[in-house]
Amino acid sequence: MLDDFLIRAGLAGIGVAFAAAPLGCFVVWRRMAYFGDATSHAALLGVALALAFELPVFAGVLLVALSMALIVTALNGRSLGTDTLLGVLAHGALAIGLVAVSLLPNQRVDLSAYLFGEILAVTKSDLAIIWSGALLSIALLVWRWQALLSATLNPDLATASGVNPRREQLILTLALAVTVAVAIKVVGALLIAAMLIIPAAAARPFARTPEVMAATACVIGVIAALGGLAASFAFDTPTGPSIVSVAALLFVVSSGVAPLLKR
């Protein structure tokens, strides 16, 4: 029988994969990779605020991630290009978060746990938070799936059909903020965007419909989470980076196998 902490770690990885993979499909379709970076990097500032005001880390990260996502959405289309704006916000938020953590009085913070995750230290209460957040994110996507697809594929046609693309963007933003908040314990602020993008990108060559792509991305995310956990246990490597490394390996394999299957 596996140790309890390994079972909790595996369940946490699966929960994050279920939350991040289908959401990552929209990130890929909308070409929002840098948007995910900006939101996830802001998570460290949420950690600092949570520690400073003695709040749960999940609450602080959720608040800041949601605020960052809303700021990016509001400023999108202004004088600066989108990539420039996201670059400034992503790296600025990360730097401010690091400085804020260093200024906390009477606090000794293990930054590596928040930057790269600490999945092996997941508790039962962490599991409850991770799965609650994952289910909320999934519920939002299922509820608005067709509207989100319409707004993603053709905003003008979606508007003509009675769908408000800006409202769907806000719903996607909320789901992204929730996912960032639940994933920081598993893969850390620096690697959350990877769990959004890589499984979806690896699934894309094998999918003929959006639903199949989302389901395939979930499977790849779960394999990456469990495979990275096993590799970390076997080779004594950091678990968060190991999970992302397995996901990247699966992307390379899918990129090489997909052209062969089409012949």
Given for the second form:
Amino acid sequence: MLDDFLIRAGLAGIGVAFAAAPLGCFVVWRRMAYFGDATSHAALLGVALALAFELPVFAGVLLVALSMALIVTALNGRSLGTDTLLGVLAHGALAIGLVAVSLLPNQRVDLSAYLFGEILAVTKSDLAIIWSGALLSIALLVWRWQALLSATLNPDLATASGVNPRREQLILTLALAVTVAVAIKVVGALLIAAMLIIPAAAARPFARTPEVMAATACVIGVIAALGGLAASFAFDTPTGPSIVSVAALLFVVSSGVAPLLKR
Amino acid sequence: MSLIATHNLTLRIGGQTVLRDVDIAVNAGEIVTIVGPNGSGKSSLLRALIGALKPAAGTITRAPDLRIGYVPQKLQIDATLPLTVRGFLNLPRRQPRDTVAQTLLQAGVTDLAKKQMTDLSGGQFQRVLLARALLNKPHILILDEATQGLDQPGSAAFYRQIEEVRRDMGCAVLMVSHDLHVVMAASDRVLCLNGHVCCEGTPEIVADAPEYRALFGTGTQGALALYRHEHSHSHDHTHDHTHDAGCNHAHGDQDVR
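Having seen the form predicted on its own, the form predicted together with the partner chain:
Zooming out: every chain and molecule, the one shown earlier first.
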């Protein structure tokens, strides 16, 4: 069954949707959209590093994404211009990554594969990595769920009830780095943040609890992944952008029906 | 022995000293209120007591296994976060349904468990925050301007609720308040803060203390005191120079009591 590239692509898309959607809810709740941007854009630098030192791409991306996420976490709240700072980091990392890839000697790198993903070229070992990463990210979130929510709601309140908000932030950072590393092959560095935020945003009107929102976001992410894959196959369009387009469409529909759900 | 006490506590935020050499102690069952102008370090003191702010100097001593219930000054819930009252009370530890219902009742509200947090009125929201603080059966309840945003009857009702809670549960209460008239009526002890402890004692003693009058005016009843308070900031420095004698005086009375 896994010999069919379409099946592998579909499974890869579902894996990424499962990893990104619940995590994306926290990104939305904590207003960390730029944080996702900075981390995923840094992924390209990880690709360059991996290729230069002949490491697996996954390892290079994980390393750089984790470093970037830790830097952003450390800087967060330390200065008033966090928004600007994150903008600098996000785009700076992307530009430096592009330059670094172009400097690689004797290597013809298909840049668009890393920028927009290459889901149709996912191999069995890619699939194993994607699903391991997705399961790890989900396990982290499930394990710390109540504590993560407490810290998201209010750091002082969390502290008063024995939850260390800094530790929870680190857990999210780790989950984010893992998700970025597994998603780059599927949607590419430019669009990972979209897979985090759009399904979560589209799920909001249908949820009255955080758990339902995360589960709904998963479903929306999976529909986007499979719908985008089908659309890409039917219209011969790039797959990563097609997936995100379907997600965006679902968001528009969800926003449209949202007023009807209000009592 | 006191439930929680500070010794020479100094707090800094971003390199700036917000509190210095603070010695306070709260004993079992008493209601202590902290008053002081904006920026006088009231909230920082409470945050240090719950462990959210590390002392720059000095120590905080807590009774062994002390359970603290904390009600923050404000809680902004992002519109993107769907959360029912029950879900909120289950953070970070899930509670049995009965406990949730019973605690809400203790905080003076019923039938709210299924409501969205963002749909609550100001008064309901504060009571849910109170309920959350009561969930772990605290020895001490710490409230940071819990009635901010409530109207006069609303905050009066809230303070009555606090007294009721103290009576039922026997917990101590340490609160920051701007409602001076309520403070004077409800507190066993008042602590006047302005970067340091200006004066402390029973409401009567504090109301008569020169430092307190310098900060809040001579009227202790409501509007006048609040009005004076707004105009007192520019006097802070002159006030500082003269505070020592009065401070000792206040402590002296405290000891006699």
